[in-house]
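The data below hold one chain only, encoded as structure tokens and taken in the form predicted together with its partner chain.
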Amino acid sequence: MAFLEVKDLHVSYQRAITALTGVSFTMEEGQIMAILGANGAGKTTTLRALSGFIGLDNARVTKGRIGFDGQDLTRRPPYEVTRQGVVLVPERDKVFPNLSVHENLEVVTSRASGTRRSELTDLVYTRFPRLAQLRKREAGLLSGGERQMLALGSAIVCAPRLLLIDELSLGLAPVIVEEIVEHLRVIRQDLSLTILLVEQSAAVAFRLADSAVVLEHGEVALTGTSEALQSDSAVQNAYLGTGTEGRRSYRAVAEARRLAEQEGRA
């Protein structure tokens, strides 16, 4: 049996318009892999039901099935998820903001040991200096460099074996993305760590995964290994966007220069 086995997940909203409508992959343990397709594909969606949605959500799982190492975690709350060690890294809101980072990584409750725990936010600290060196600084006052830094340690320290990322990328210069995606790698042997990631940039998403499943409108269109995908052009250009590269490129420097002014002045 796979490690994680997403099968004909339908996810529908109370009020908004994205939704699944039959999503089905499976993972082995210690692959990464990424998720990829337009925007309002169901990429987001798809990581939020693996971790669960709450009651202030408004969206539910109405057809399908998670399995994950052998349990059924279709429909289980968020913390349930998590605690089996299927860990999200959100899009947005992934820091406590009035929280300091140190209690960012301390309000973590896993099923992980105190002694665990405390090797892990060792660990996160060893492998992001950044964060050690801000131990007692409010989290809603870190440059968006160090949020998403500090969101991959809280994660790190629920003791994950699936981690799902969503979006490690966007919104951060290209320098702090390398960065990130460097200590990433180091933390992934560190823990042998299965990843699923939602990623805008597709050129991020290769560096790290070794496959990837592309959505369209709430349904798989295609899966493949990355060089699969990567080397077949009508893949590029029909899901991955590389046919308008200009503009999308001039959209990525814009945004990267503003980003970069931002993190000089923090």
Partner chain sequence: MQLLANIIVLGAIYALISCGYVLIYRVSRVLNLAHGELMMVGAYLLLTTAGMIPNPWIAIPVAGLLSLAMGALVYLLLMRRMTGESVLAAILTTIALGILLRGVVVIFFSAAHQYPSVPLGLHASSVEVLPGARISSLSLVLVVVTALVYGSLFAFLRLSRWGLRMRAAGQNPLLAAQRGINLHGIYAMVWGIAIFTGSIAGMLISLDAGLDQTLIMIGLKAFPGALVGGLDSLLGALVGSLIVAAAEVLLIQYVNPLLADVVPFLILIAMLVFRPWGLFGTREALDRV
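Quick caveat, the model's predicted, so the values are computed rather than measured. Rigid core: the largest C-alpha set superposing within 1.5 Å between the two forms. Numbering follows the first chain given and starts at 1. First, how it differs from the form predicted on its own.
Core-superposed comparison between these two forms: the CA of Gly55 exceeds or equals a 2 Å shift.
Alternative state: the form predicted on its own, after the form predicted together with its partner chain:
There are no partners or other molecules in what follows, just the one chain.
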């Protein structure tokens, strides 16, 4: 049984707008997977459905199943999902701006308590030394990169088993993104974390993730290891823009390749 199994997931907004149509993928424990795709492809919707926050967007899962370590999390509220160890770092509203860095870490509800929670807080300060230096500063006065570090730190204090990260690099300078990526690599090893991240930058995603799912129009267009997808003409032409065929959709390129393979076998 997979650690995370998303099977035939359908999501609709306002009971009329279809955002996801039959999204399916699996993850093994300890894996880092990226969800790639253009704006509107369904990336954030997927994370919010997994975390239980989908209802806040006036949306609902209309079909499919979300399985996590043997538990059915489909349509479960956020507090129940978090209790199972699935923690979301959202794209928006990342921190409490009027609280200090340390207060942000203290205020989150965690599966851990006592000594274990203190250990997780110490780990945040060790792996994000900037936060240790700024622990008394109001979060609203932090830079964008520091707020992202604090959002990740708050999630880590929750003692996650599966960490969901929405738009890790959005609006951040490349040098800050690289710093955060390196911190996440170490934290993954510290806590044996499984990480699923939505990322607009394929370059960032492929540096961090073992594998990726490419969404297009609410459906899975491609899946594979980061190494394989980086060399895939569908990704190069449709997403990275480095191919020679002109920019086309993932699905169009993949379908053309499938037809060519069929003709070759005929």
